Each structure stands twice: as structure tokens, then as C-alpha cells.
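Single chain ahead, by itself, as C-alpha cells, in the form predicted on its own.
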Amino acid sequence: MRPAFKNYIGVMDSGLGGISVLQEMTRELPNERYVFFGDSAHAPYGEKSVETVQQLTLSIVEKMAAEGVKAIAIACNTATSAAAGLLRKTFDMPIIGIEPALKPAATSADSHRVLVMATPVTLSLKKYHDLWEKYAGYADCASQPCPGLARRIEQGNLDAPDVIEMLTRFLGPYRGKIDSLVLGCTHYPFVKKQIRQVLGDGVKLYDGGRGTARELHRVLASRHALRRPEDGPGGVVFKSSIDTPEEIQLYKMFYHMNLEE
């Protein structure tokens, strides 16, 4: 199949979460082009083998290089943490990846309880494991996984009742007693207004698709024959391994979703 584009930007996710971090993305660089892959199929990669990740993550940017790609910004804490040392091993292009917010929230002068929101795997890793010993002690700080909230996700619909049940279970112990909120799926960004219905309007929320596509941004303008000029027409087109015409009208549902701040 022909690629939609040439000299484009990869953005791949486990599913749709990523596009909370592709909406970042196109504010920072809207002259780029962009086409976001999710895969849908395996979702959520949160709950998988760190090997099995692995080995779906570097499928996905194979296909994209042998496309033209010329970056790859993985919007998934699970594959970043699985998979970008590898990807960065075997290809010659830049890798972005994201990371849970933990810095922002756990080092701001106002938070002094925070709570990292996150998948099984993403907790379980050694990257993860470092951010906390690195930043966990500016603040008090826990973490909780939350099984299922990204799969759930993915089905629409959010503001079924089910869905602030699943948030009740995961997030009511700690309403009124933290300060911030790290969304450590990119999927979670989707469900702010849910969120804030469980722990009250106090709670200020982190995640880290700003950061990511500010450093999109510079890795850019590090390498100028990297990018278009700033007039060059922008644009987004979306794939899924559910290759379906439902899928994709999903997909760009979720694109044009506004976020809460």
C-alpha cells in the first residue's frame, strides 16, 4: 500500500490513547505531517509481556521506515519503556518516546501528594522504577495500576456509568488526600472530566503529551533538514491494525475530543 505521505512523522500507540499525545503534537508543529498508527488489535500493551511489546512495537516502526518515516514518536509509557532503547538501537532516525509526568507534579511548589495513575507494566519496569527513585522524594508520593482503564477506554463512550465505577475503584481512597495526579497512559488524558468527578476539582493533573511534543519540537530543530517550512501544509492521517472504516471514524472522533486543561 502506498504511504499517505513521505518525510513523515510516525505516531504509533497500543491503541487511541496515543492521540491525546498526537493532538499535542500538531498544536506544537501544525506545518508537520503526521500519520498515527494504533494498534488496536493488541490492545492495551500495558498488560502484555515486556517481550511481546517489544516485538509489536518494532513491527509497527519496520512497516513505517520501509514507508519513509523520519521520526517516530512513541505516544505509549508501555512501549517507551519496553521498547525505545531498542527501536533506538536498530534505526537511524530519532525516537521520541513519553514518559509519566512524575517530575513536573512531584517537584511543583503546590504538590505535596501525588498519585501516578498508570498500567501494570508501565509500574513494573526499570524506567519507571528509576524516574521514581529520581524524582518520588520531592514529594509524598504512591502509585497506583489501574488494569483494564486503557482497554475500557478504547471502546468510547465515556461517560457510561461503568466507566466512573472502574475510576471509583482505582481513584476514591485517595480523594482528599493528594494534590496532583499522574496520568501514566496516554489513554487517561481522555478521561479528565471522570477523573475530576471522583477526586473533586482540587487535583491538578499531569501527563506527559505537552512535554513530548516539545521535545518533538527541539529534536526537529536540532537537524534542520528535518523539517518542513513553517507554510508547508499540515496534516493526519490515521491507520489501525483494526482496518476498518469504524475504527478510523473513531480514531478522529478522539482527535477532535477537546481536552480539559
Contents of the next structure:
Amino acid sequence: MRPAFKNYIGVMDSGLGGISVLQEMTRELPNERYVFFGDSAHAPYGEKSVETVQQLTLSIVEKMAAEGVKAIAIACNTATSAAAGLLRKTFDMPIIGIEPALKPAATSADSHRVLVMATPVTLSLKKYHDLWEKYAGYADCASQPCPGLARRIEQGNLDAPDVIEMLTRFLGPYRGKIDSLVLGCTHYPFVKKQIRQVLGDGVKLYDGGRGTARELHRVLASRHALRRPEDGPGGVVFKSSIDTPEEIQLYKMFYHMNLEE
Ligand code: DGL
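Let's see the other form, the form predicted together with ligand DGL, since the form predicted on its own is already up.
Below, the chain from earlier opens the complete complex, with every other chain and molecule after it.
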């Protein structure tokens, strides 16, 4: 992994899902330089063993650390749950993670019935169980694992009928029964439009991207590690373990997708 930048933020995910978080980061901190690494050759992480996810995450962060990255953002709920603790013990630099946005969803005054969709690994780990213990009591909450969905999103072509079919299988039973949905995997914001087709327009969608970008801002500011406009322009370099021009093109297409509601 050869960095095109010095003094940059390394953003990683199991694949292209983390680009939904990267969008929020470049909006929040446009002067920064980012290298996004998607491990698409090994996606999905959300259906692998915890040990495998730890190993894959560690080896990506090791390479970024060796190249002098100033902070790491794990733009993946699964890798955060499985490996953030380990990474924080191993590397002496800010490691920012992401978790399903259950707190804002469940504690919002107009949320009564909340569904969290995430990968099987995220939903099975202690980090999520702790989050559940703390916030699920504020509303009527349920969790839905979505095996196969991140893998399908990796393939692009998101307007194809099989995406709606898959979402209908996972979410159809909740139509008319929930008012808030937590997108607990960074791949899922890319199918917000299709989720609305399945659940209808009345459901509020929550994801952790903006909160993670703000956290990155806070952490870098507290360390006086933010770039200044006079340091030159910010920017993004995309890298992938599927190292082909087509894959990088797909990442760029996802980066320019409008995810605002
Ligand atoms: N994007 C990841 C997440 O936020 C994981 C998807 C996967 O590889 O299973 O959980």
C-alpha cells in the first residue's frame, strides 16, 4: 500500500461500504487527506469468524501505520466490534470506530418502534449487547441480521430487482410496524432508496456516519492534528484489495452517489 499523501487519515472497511462514512468525513473535514482502503477481496467480514476479522483488520492497519498515517477510522461496524480494542492496544494513534446508531434512534422523542439491521457478526458481539443493554429500553427495539446484503451491495447495480427481493425478505415483515430503522452496517446507506421502497416513506433512517465524522474531528482537534487550509488541498485516494481499475472506478462511483435524504 503506497500512500499518495503524507499526514493522512487511513479509512478502512471490509469493502466499499465505508465510503458512506468517508463521504461524511470529507464533508466534515474537507482540508484533510484520506486514503480509503476497501478489503473487497475478503468481503463480507460480517459472516466470518471474529479471529479472521481481527487478523484481516490488523494487517490493513499495520500497513497504514507503517506508512505514517496520523489516525485510523474503522468505517466498518463489524471490524470495530471485533477488532477496535485490539487495535487500540497495538497502535499508539487515534483509532476511531463506528457502532450502530441505536442510541439516537431509541432515545429520539418520536421513535417508538426501532429496528436495527446489521451483519450477523456485529449483532453477536459484546459491543452490541452492551449498546442494547443501555438503550434498547427507551423504545420497542428489535434486531435483524442481514447475511448476504453487504456482499450484494459490493457488486453494484443496486437498482436490479434482486436487491429489492433481498430487502423484502429481511425488512418486509416490519412494514407498517416500525417508525425508525438503524442502518448498522456501513454498506446499507447505499440502498436507502430501495429500503424506502420496501418500508415506505414514514420510517426515519439512522446511520453512524455523521457521528463518526464528528468524533474524528473532535479527536484530531484535541491533538492539534488537523490540517490547515495553508497546508494545501485535501483529497481522497482509493485503494482496494481487488486492485483493478474497474474496482477503483466502482469505489469512485459510490463516493459520488448522493446519500442525502
Ligand atoms: N461494512 C461493514 C459493516 O459496517 C461490514 C460488511 C461486511 O463485510 O459484512 O459492518
